[in-house]
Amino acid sequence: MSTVETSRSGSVAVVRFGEPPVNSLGLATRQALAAAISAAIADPGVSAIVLAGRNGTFSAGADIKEFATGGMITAPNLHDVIALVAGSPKPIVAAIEGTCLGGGLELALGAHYRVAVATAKVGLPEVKLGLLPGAGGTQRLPRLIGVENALNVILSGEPVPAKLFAGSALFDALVNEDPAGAATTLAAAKAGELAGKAPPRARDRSAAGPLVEPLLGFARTTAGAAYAAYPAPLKIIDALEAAATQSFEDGLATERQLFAELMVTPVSRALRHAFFAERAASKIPDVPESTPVRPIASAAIIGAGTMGTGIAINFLNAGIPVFLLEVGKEALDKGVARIADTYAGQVKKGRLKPADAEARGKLLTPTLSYDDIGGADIVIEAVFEDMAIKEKVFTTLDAVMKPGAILASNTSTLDLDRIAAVTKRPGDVVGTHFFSPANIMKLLEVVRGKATAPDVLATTMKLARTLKKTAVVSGVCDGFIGNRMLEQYLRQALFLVDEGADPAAIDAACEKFGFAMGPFRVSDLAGNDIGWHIRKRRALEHPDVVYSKIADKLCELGRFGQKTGGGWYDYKPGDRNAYPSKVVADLIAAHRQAIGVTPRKVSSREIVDRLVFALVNEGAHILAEGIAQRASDIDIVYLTGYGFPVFRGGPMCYADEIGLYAVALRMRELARNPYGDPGFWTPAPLIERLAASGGSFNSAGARP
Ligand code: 3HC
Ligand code: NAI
């Protein structure tokens, strides 16, 4: 809820403004601060006027819910504030602490003064939603702080400490604490010494300058080659373009002219989809926030393979002691041995002070014993993925591990209930799948069991934010959310490769799309054996799945990726670069061959459409089933675990943007094609449904 409230500090009078959590500003704060603040112009009494946050924190800027409904534009807007904020003829300071961002740092910027706790985060971060400040921080900011500084900011979004600009026109005043405090003593002596005069404004000085030029010039060109995709850059540029050239008014009307622009886009809708999806992601209906949540101070791994090393790893940046177990002693000094690598590594490249390696490394106990690990809060096994093995592990961890500890599960692939069945506590059991490399990568999937406690899905999760992982909850099925859905996907591939597509075409396609990186190469990274063991168990459970073999025989051939030198390309030691191989060329010449298939030229559009789609189509029995809980859940697992362009917004959001009748009929043109599995491109029932009702995935009422 808003609340605005006004206190009075001898003739200054201080209006805090808040909208918990972050004081977004919102129609409701915008309504009750425009009258708070014309209340205080128009009051006799009042000299000056204080402008603070309530709660701590000063605003994180324009309530980003309102772009979706237009309710921005309601009046008073965000701009109607700031200009009746900017031409009060009486001194107004801003007292900022928190965080200011966005239009919270454009509505300071309108203020005469600002004074600012030393640590405060400030920055315009709309850049990162696809948009640009558009409430007068494009034309302000440089004229406080120089084109060359506003660029910077703007460009980059992040923000920093409200220190980095000591010495600028941007603070009058740094202080340690009490901002307010601060404020209100400098807007009584500014009231004092302006007498009556009209208080200094930010439009009233000047951004132009010799340099401004070659400078934008400059950053145009870096801009356009960095973000191709991503409009919001140069528009930037556009518009500190005219804070420099235009009259304040002038300049105003461009930027407001070109944040309707961005607004627009896919790209923004993109963005700002991405945004909520990964805070919503975090929410399970039916596990309050308030669910107790059990403590972990320390942890065990079993396995200290890729996997468990990596996972260890997590655990000792976050300061949580790790007992890691494994079944030799050559493989546990081996994966010791990776660990400490690792951070030697870090240290190497400054990015890791030698202490605190040091201290990491203290954290850990390497054991063979599984009587070491019994006292841990969590255990997380990394093992094989051998369903036999996994069971005698649970088996012997629901022996040894204390009462309440969690018992987690690694596995990408196996079924977590029957794992949990093998233990007398199932609901203690919950899978945490980590991506790999899994000290890096952000995403980790929590794989609810039918029997796992609300309080272990609710620590696990809370447990992920330690680790700075985005957790996203799935159901039990093979492969999870992530996999189950790539599946599909590589089915396409090596479709596409028996037709006539060759993988360095197909990998080209997707990047183009803004995949991080195709998925020939995403293969030969992660070792083109993981795939192949895979499709081993599944042709024993499932024999009446289509699949092309040219990855098999590529495996055949101990081509398993740039572990061994050569995967679906030619790997140079020491070069990180994908060379073609004429191996792989005869190959897939023989295979296609072999099958009977006339080589046709593949274009790019049915590359990507056949890719993207085959994760759509999955996606939709994943929700329908309910193994996601939200599509957006789905988008978060493809941006933050599989490269998916971020400016797409994920594959849901991509099809909803597409409009899933247009899905739905092209699917229905790709089932005439007769290579492959005929009951490929039949749509999902959720996409008949929403196509048809003229719904989206990320709407409410998506499920079923
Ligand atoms: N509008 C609406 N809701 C917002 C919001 C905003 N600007 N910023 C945060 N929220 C919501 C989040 O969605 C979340 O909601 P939930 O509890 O329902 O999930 C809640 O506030 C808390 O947010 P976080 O989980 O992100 O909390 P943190 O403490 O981790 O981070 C923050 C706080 C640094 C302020 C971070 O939320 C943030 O970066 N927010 C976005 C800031 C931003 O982009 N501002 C620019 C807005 S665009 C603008 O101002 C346009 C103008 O130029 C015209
Ligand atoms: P790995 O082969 O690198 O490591 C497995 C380790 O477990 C080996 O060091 C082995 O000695 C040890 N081990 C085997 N049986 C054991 C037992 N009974 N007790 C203790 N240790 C035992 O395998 P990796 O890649 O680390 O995979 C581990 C798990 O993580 C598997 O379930 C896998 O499916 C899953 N996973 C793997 C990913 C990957 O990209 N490698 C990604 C996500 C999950």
Ligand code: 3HC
Contents of the next structure:
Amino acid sequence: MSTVETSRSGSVAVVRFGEPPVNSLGLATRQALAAAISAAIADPGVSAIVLAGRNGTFSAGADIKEFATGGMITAPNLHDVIALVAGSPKPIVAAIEGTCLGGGLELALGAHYRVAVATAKVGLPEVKLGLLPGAGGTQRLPRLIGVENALNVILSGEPVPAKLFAGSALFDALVNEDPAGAATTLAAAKAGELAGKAPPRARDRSAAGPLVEPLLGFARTTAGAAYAAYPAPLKIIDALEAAATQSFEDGLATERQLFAELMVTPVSRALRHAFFAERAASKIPDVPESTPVRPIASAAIIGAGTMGTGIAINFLNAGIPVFLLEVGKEALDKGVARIADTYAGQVKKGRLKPADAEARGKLLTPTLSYDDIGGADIVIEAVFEDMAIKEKVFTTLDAVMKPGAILASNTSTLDLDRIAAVTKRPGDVVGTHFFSPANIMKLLEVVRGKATAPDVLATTMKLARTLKKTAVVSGVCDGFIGNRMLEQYLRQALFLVDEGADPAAIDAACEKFGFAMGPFRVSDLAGNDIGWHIRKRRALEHPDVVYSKIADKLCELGRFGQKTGGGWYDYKPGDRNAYPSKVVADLIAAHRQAIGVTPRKVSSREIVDRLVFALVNEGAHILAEGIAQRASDIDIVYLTGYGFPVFRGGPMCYADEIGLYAVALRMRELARNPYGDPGFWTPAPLIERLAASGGSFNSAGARP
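Could you output the structure for the form predicted alone, given that the previous block was the form predicted together with ligand 3HC?
Left out here are the partners and the other molecules; the chain alone remains.
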């Protein structure tokens, strides 16, 4: 089937383009589109042309896979097609519905007139890839809606309803339905009005104005502070300044130059990597998309604590009825109240309509009896992280749940295969590791046990999309992907404290690198007792693993973090700011003296290298063992669940950017430090292999 089809309505040629699902403007579509437009221009029986997308959408933009292959510059490139449209002697009307984003909007801006469904979404999201609109978007849009509005659209990168620009030169008509029909009528009328005269072009309008200079100056100051790590916003402002101060041709040349400069920045490479990585994470090589899935019309959650109620909210938000089970009425009532308070808060902030909050609340059925939940399609256990407790729960679930129900565990570290083994249906068991707060955090680690059935895995991945989660598949190991790597990160953080770095200095170095929060602020937020419990278990199971004792000593004082008013920092009631603690300072000083360590000055570079390369080295082991399907999955886990800086693309992408030869060299340098666990800094075999061959984690050669 051709990517472009042309039909006639009287003397108007209607050119429909694209292929599902988003009508991206790849080379094949551009070639066919250019040919169809050229044919219509040359046809004496055609007086005007309508451009419309297929499948209820206009176009989501360029095919960004071409960025990696160079296909985007192959003629006819998008500039060529837009120039053909803008230069047509016959009026061309863009009929917009669904989404009209990026290069799709730039194509529409090249048309002489635009008709849109009022609810259609328009936008220029290139900033999210560390780029700017590179096919005239920064030059045409401000000429149609003004520099200030264009600045807001392009810097935010968010799609907005077409109706927002009613009355502007962006749209000649807004309709409720059938934009192609309305565009055809408009095209015929304009052909008659013009009577052979050249149709109007966005390029012939002016974006200049007396307030543009101070507006852009203010925008530069604001963007420089808010997006210090991102070069695209400031270059977007430069491009908009060119639109207001230069001729259209000169402004277009400036835009192209700025786009080319951004394309080669590490930030844009990282953001493009993250874009593709998120889409790749949903693909499981031995579970094709055609795998049948089980229906999920109802769910049950075991445990009404913070995690259990957060998980329940995800299902309620998706319109899926939920049974919430607890063993005691007081705990159950607290859980129900927590859910109600969450919705009340959203209503108060205007994020949720009262009627919607009420409707979601009605989907919740609290219960104290396992007998009530047996008919649910999926049950998720969210009880305390203790194997004996989880085994008891799953033994009960095996007895009460209907045949075909999915039995899921929210375990964050424990052996899923051991949990599944207490049931008579291990194929129905899967791990669903939500991240706290579960109703907010985007990441879902889907843990695949050795017996997990393909349809169970496929159903869980589909469910993740329904719950608006980014799902990453992990194999079974202690801590799975995220927490297994985190353990090494935290071990190094604690060794650094022993050696002389204070928690606040370590946090500051990490946050300057770009982490959302440093390790000690995160531990206080999550609860230091969680890590304490894991270390106790690990000490029994792996007595050879060396840990600093400072975190255990902190927990022995009852300093579990924000929830107890003190952890690595002090906290005040109703105030989540972290304050230096004399108790902790004294504890650390006494600890160093007890272990015979004279504190030394630790540089910010050493702090960051030790923490980040601890993640990288363990990630390399995880990849080689097949626990993660691909290196980019590891990056997605850390970008969406652990606050790793997005502009660095994830730990494995960051290591690739530095170069694995340099990473291995730095690890050997770190191994010279006799304190802690020098043996850890032996580069993983995968790193050694890739460093020797000049490969990278995210190249084909990195796949184990």
